[in-house]
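Quick heads-up: it's one chain on its own, the form predicted alone, in structure tokens.
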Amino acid sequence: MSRLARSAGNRGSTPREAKRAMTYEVLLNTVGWPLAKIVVLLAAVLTVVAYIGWFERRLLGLFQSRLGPNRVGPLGLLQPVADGLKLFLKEDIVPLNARPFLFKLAPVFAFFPAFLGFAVVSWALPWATPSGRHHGFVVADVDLGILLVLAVSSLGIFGIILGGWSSGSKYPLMGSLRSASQMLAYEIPLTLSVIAVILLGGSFRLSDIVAAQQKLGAYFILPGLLAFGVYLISAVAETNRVPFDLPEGESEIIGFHTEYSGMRFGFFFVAEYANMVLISVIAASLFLGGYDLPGVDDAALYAAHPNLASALGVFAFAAKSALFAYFYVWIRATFPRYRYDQLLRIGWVVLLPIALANVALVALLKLWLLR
């Protein structure tokens, strides 16, 4: 009960005051705390998305024996701020042959689905307040959390197709169609790799999958190594990253966002990196134990020091996600771009049969363990 409600009860309040205190309590739990979580989550995700570009450019500079961004601020840390201001101040141009309303709407379709998936991610064990309440590090811990992530993230393709088609140019249209066929080819293996983890964890809820790895005493990357490999390759292709960045590759056909400028182009840019962060966060939850602390009894630590366990869980989650994001950059600096026929062949001929066979093997293993 909140402080207002307790003080009202201690004074022997009237029914009107008690009703007012109860209304305040309901509004705080149903509106106040969820809204605060949303604001904090959006601020954190936008900050990470801004600096994942700096992180990538610095690592690429290290891999390629050069410096990377180092002029704006110490170690170039203010470079994302300068890039954002530059995009914001650039002129917003709409081509004469474009369909203006759809042309302006397409970046929104690409931008918002990339952020909705973060709402169901459980970042740590609940935080304990002095009043005895526990507040979870998740906006909406829904039963079908991972399915919601897959469903929402797949809506981003509408922004890409709409952006290419509404530009009024054939080359962006071809780039958007390539992206659509690429995402279709790799969406199925990606989903099948997630289904294998769902079978291992016995739940669609991300917090339950993390708890199942804690109970098992081992992360699902060990029994699900094949699923992790399929997930890694499919995730890189899903986010149009090297070596699968054909929809926007300079040596290929012109990209779907060629006609965009200013902040509308920035929306596509931010959506790509937001999807990259989301894929890394989901990988940490599914295969690396999420907020679980390696070598530590989380239940005992949480019973003794709940807030310390929560804080350490957030740092562990961030470190595991950063490790997966490092693989994204390492792959970009290492592998050359595939041809388009090679890209589709890998998705349909190689990854899809492997993912199907892996789901069958995991299902048989589950049945054998339940005997």
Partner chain sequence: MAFLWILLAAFIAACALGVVLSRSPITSAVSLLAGFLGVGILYLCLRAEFVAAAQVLVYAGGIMVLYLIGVMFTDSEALRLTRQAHFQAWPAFFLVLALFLWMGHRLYRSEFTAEPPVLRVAVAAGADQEASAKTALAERAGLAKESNPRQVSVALFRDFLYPFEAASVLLTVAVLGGVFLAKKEV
Contents of the next structure:
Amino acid sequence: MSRLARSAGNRGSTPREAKRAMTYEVLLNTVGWPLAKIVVLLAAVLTVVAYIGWFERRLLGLFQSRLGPNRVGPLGLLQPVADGLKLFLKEDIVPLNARPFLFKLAPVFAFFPAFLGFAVVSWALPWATPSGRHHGFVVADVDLGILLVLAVSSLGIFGIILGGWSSGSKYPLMGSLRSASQMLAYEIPLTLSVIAVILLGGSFRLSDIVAAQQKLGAYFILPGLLAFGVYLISAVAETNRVPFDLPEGESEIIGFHTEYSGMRFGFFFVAEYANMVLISVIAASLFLGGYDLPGVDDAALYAAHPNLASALGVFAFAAKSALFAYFYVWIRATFPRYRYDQLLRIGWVVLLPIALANVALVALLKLWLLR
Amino acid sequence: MAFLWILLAAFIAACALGVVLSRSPITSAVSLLAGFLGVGILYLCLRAEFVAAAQVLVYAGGIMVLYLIGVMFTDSEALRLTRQAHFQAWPAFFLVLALFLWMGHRLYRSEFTAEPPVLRVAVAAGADQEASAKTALAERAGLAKESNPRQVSVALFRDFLYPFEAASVLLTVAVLGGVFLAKKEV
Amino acid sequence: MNAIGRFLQMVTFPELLKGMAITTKYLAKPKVTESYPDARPVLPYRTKGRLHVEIETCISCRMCEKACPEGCIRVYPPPKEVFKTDKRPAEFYLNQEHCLHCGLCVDPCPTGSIHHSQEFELAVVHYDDLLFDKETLPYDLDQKRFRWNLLENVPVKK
Amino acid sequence: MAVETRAEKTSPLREVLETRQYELNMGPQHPATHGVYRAVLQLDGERVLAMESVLGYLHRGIEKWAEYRTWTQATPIFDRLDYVGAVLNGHGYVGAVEKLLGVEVPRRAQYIRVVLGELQRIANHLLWLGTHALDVGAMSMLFYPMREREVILDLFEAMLGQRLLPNAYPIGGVRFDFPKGWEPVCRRFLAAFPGRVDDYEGLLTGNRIWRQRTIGVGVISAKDAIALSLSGPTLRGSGVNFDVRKAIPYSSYGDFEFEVPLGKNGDVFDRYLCRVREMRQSARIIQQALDGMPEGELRGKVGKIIRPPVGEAYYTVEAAKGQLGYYIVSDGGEKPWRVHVKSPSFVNLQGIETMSRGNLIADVVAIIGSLDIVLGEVDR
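Form predicted alone already given; the form predicted together with its partner chain follows:
Below is the whole assembly, all chains and molecules, this chain first.
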């Protein structure tokens, strides 16, 4: 490390040293910074995911005239730690009927896609360092950001299907069947509603979509109100939450993870909350302007105080995402659960035509009004 | 990069063999899934991110789910015990071998150039169109820098619009036929 | 008109919003949870908690023993010569493990020596901790000062 | 048809790929069966083709148990039949013994029994509402009714000393009068209660998800319901006007004005509506009973040792689940010779096979919920 630092300091003294400095520079840009970003992002996301569980339970408690978890630590803030510890210490049971390899693989399949999607989310305007470099608040600012999220999140279903099937039990099997048909039914409206936003924004890249909203002067929730509604409903269905929590359906079929215990169950659990966070974050940046500060001219602020704008942007983004998380909990506190056939009917007969028509509508809107 | 390619190719080939050789249908399906993902990564290496995303989204996320459901709900233990269609194995082997040899031959004989087919067609048609084709090419080169989805959309909606639409008609017909068949059985 | 109204109701879902308003209403209201070990509940006087027996006033009449449907009370009167002067039981066994908390033993007691207390935390480490004899019987110091008025079931100062 | 026969001949995989039914054991450990009830479902996909109830996991031999106790000692055990409607159970047994003894229960005691019984009915329906709604997925609806039920249980504790299994009545009357300060609390509860029921209805009755989940599900016609001798709200949901409180008024129920809510279609939704409306009616009855509470004795003339004359008696009350009947036979001794319980949950459970045939698994859960069974009473 010290040698590297020295070589960077005496830049260009000898050709060999210069080459080494360049290698160092390249390594830093291709491996170092992305890795650091990934670590920071993963830590942040994991913390948020852990506390979204606490948030949900507390909020549900408040909705239901009770207090929610408040025993572990102040305000119950250490509850996620206790839960995690409990899951880790529990016995890991593989049923006799199960297919051991797939049974063990399935939670991993559920776990990783849920976190992969965060890589393309643009959290704020780039952070400026004193040396004049700009670091984007994004791990991979690729062309097809939102498309990548959709593609990767569609993989999460394999964890559920394989987990349910490989348990070798009827209840999880039914859970995984429900889950599979539900995901298929709601993935299309979800994608179509996102496509409407992509049409409005003119790019797959999330930062471009936010920039387009800033340019338009209005968040896409206004021109894409229908898309927003479709997105909201199908996102609830995609994350298996009330009123579309049939794959779990804890009073009916207990769920695809009936046979799981310990940390393997924990993986599913964390994946579900990670998906919830991801879908809130995506919704915030697609429809509510992401890190745009409402009522503030972001560009001017960024020109004056770039880092202040960035920091405020992260907070605005978090607040907007929390709005969605609150909404999900609110819904969970209020509604009963749909039935399997009703759920599929809503997906295919109601949401899909609306989403299709909406794409056409938004295209016309784009052609005539927002040129 | 070449090393990565060899690794991926070996992985995909292994997955493909797993699909064919495995006795348990669920293992076949899972190896097919792994193969799809491998191909997706291959596309990523070729800088065809859009195609990679589409591959994962459509094949891995959509079609494989249907396969898996289909396989899951058959009695796979009984299926494993029945020897299926063994009389077809040898003819199929020779057929595939012939196809493989033919494809290898074609690949070996063909020369790879950086020029896209449009230009070659234009050159063949005459110097008159060459200029317009060249401007198209220059435009494409500009696009290549710009973005991946745009390239795909230009290819689909400008260069190959008719094949694209024909394919969509074909798919619609297939869907209708599927619905028809399914309805009849119920 | 009716059809239009129904359509409007379908797309604006007022009933779902009403439900959400109700949950929001309770979000702001005070909560009903009692944080039990921190805040001890104040139990009403008639609460039938653990049985307490005042051996000092017991006259070994064995009415409670006969009344108990589970047979969890055993009273052994003292020998006859002692009984003439001192009616306190020679031994008194109480099996709290089988107690139904029905209160049937309290009704017939002529001296009000056996009664339910407000003690409700009956969890013990071992079953044997629920078996009591004369020495270990729980004994309510607060209620010792009172006699039991059977009809009214209210405490009366001695 | 021709295609199919050819396929039959040619495809060796036909047997493997054929669509088959399968059997699913729902319970005895299942969150939606409200205890240790087990249903064996024959399923085609998620559709129920046939259903068989398997009972007896909670059999405790309560009827036999009572034969080994004196008449008085047997009272607390009948609380444990339907452990969420204990006061009403006790009322049934005590009433039967009083009938056999020929004891006149004082009017004040009768009114107190009405008040406590209707409170218990509300408490039972609240618990039913919470669990039923939770089965269908409405989570908050578990907690809101529990909050009100807690008030009722507190009232029970202040009045009877216990919350759940209070051993409420001695033979011949009631044990205690209302304690000081009890009536105002009860009246306050009654004043607030209709608003709370409005809230439940706001969350469920109009809600389209709830309606879709319950309307047209688990239908049983009035004819079938009578043939299966269902009773209580389960029967009235099918539109049959039979309520023991009206048909055979006991314990001065004739003095009070109340309606018997009836359903129309006999589906889950109608049974739900019946129970919710019944709660409002119960509150009305309590109000009337508290207003018109007569003065007087609390207990009729009953000896310390109860020895009913040789004979038999049948006494029936409208318990929370339906018609609860006690058939008792005395041989003139201190102990009952025979106590037989006609328990509403057990009888109502007969209807489940008719109701759930052709429905989905999720509907079976809703139907079990709508029957309001308590396994303690089913298996006795």
